[in-house]
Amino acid sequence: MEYYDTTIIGAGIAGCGLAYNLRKFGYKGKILIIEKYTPGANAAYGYRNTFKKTIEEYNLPYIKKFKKLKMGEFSGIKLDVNLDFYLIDYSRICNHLIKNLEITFKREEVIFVKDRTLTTNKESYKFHYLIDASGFSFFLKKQLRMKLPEKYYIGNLKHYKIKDKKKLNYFEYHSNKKGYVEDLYLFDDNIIQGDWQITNDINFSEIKQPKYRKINEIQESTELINRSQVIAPVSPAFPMVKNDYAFLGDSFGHATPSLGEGIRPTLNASRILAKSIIRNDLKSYEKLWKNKNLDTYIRAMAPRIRLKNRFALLEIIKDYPKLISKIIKGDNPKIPTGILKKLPLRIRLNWAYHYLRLKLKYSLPQ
């Protein structure tokens, strides 16, 4: 029976990013990645945006750089956010991250875990640390009957070919007060369009698609290539560590609750986890992550408990483009008191209540 110091379930952004960072920081242990499919093939969203810092830090290939985001509410608020966004292909960057790494990759299906042995449909493997980066399948969490994330973006994703090529330097992101979101990317002769819903359950019938969507304006000149259903957990599900197991990426809920951007926060978490493994101190992973990131998640989640509050804030901050850019990038800026005072008192109190409730919830043992 083969032995590996660190065994990773899943070859998505989380699993490949962890392997990359382990080697980057000088880890000498044996690394095994087990994936049922190919690297990045089972990602929650085949294409997604990230930002310049992540692209440069990991030297990631990208498909297109957008210079602007057009966002807002379908029937009201319209904003142009001048910020560089990089559209990437998940499979491509996952393969990029593990290219030339000294690791073992096995294309197998994980069946169960017992003690420090992982059994697949082909072999069994001994390990020192086991990392669940299995995504929204939640393999290890389900086996251990652990708590799953409470909030999700669930979506119907469609990929079109467009007959008349259009060169646009922006993509679009629009939503409504019922939790529906549409995003639309046009590059070369391709259109990627998603109908998303913020939900508490993985139930695709919950997607409340409105009559009017941006895709309606160009759908007559398109040809549907494929479609898929996608899931992106957007709330943390503690604990992050249990015995010799750790959770990373969608299996934990690492995508931010704002734009559902999971690449940057997942890679950042993989850095923390890699350093904890190298120090042979797996328990420090959760503490370090909470110190650095938990408040960002709580600040993003609190306004989404009541979506009307979010749009009231958007109406006010639309005249502060730098603040909007920082929020979108996940920089967790503190909104100036002068801006907050423009919100109705009931909204401020509701937002503060949910912020404090979530703060208390996540500070208690999970």
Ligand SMILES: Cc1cc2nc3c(=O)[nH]c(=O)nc-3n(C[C@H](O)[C@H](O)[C@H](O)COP(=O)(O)OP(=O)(O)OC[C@H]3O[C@@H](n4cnc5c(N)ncnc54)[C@H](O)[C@@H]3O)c2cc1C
The other form holds:
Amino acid sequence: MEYYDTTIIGAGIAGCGLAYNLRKFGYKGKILIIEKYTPGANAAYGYRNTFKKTIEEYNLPYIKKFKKLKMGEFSGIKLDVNLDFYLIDYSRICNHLIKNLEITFKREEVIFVKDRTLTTNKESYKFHYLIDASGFSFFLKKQLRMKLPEKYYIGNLKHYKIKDKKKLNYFEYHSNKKGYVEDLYLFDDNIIQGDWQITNDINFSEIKQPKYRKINEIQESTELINRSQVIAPVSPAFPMVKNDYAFLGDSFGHATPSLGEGIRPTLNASRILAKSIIRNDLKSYEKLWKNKNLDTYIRAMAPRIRLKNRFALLEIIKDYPKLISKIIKGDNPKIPTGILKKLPLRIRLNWAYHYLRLKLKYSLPQ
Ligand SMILES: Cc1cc2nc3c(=O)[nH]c(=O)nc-3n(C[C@H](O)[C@H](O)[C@H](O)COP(=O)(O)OP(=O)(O)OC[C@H]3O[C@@H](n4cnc5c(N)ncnc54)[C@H](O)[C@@H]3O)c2cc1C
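Could I see the form predicted together with this ligand next, after the form predicted alone?
Next comes the full complex, and the chain you just saw is listed first.
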């Protein structure tokens, strides 16, 4: 039976980013990535966006740079933000990260894990550490009957071509008070439009489209090319480490609770995990990640427990574009007291209650 020091299930951004960072930080162990399809295969339409810092840090190839993010309407609240961000081809960036790395890649499906042995549809392998980067299939969590993330964005995505070949480039985002979100990328003659719903359960019938959607304005001049149903977990599900196993990316819930942006936070977490593996101290991964990120996640989650609170917050921050762009970028800055005081007292109290509750919940052993 072949032996690998670190075996990774899944070659999405989590698996590829971890392999990249392990080698970058000088890891000498043998690395195996097992992927049932191809690197970055799990990407509806293949397109994602991310911010400049990540593009530069990983020298990622990109398709297009957007200069303006139109945040559109949030139940009547208009937000416009000037923010550079980049359209990327998901499978291309996953392939880019593992290109020329000294790793073993096997196109197999993992079907069972016991102790330090993993079995695929073809072979069995021995490992020292196993990293579950299997995305929202939650392969290992399901096998171990562990807790899954509690919040998801579920979406119906459609890819249209614009018939008159008019070239348009922008990104728009709209939402309403019932947890519905519509997003639209327009680039060249493509439109990728999503009807999303924030839910606690993966049930696509919950997506209730409002009467007005932005796509109605442009749909006549488009041709539908493709559609699919997609899932994005947006809340962390602890623990991050169990015995010799660790969880990274969607299988943990690394995407930001605010917008479901998963690439940057997953790459950041992969850096922390790589260092813990190199120190042969897997447990420190959770501790270090929590020290650096947990408060930011909780600050983003607390006002979102009740959609009413979220919109009350949007109403007061709409006039502070710098604050909005920091929130979009996932920084979740502390909101200055002067601004917070504009919120009704009952909302501030409810928000503070959820903040403390989550803080307690995640600081207890899971
Ligand atoms: C429609 C959509 C749009 C998004 N847009 C953005 C965006 O614009 N910007 C952004 O930052 N984030 C975005 N996100 C979130 C981001 O894409 C995810 O958080 C991120 O891609 C998760 O990466 P991952 O590696 O954890 O999972 P995945 O990319 O899903 O990789 C998991 C891999 O594991 C493999 N696998 C699973 N089970 C097994 C098994 N048993 N054996 C072998 N292999 C297995 C799968 O085939 C898959 O390739 C979006 C998400 C969705 C759904």
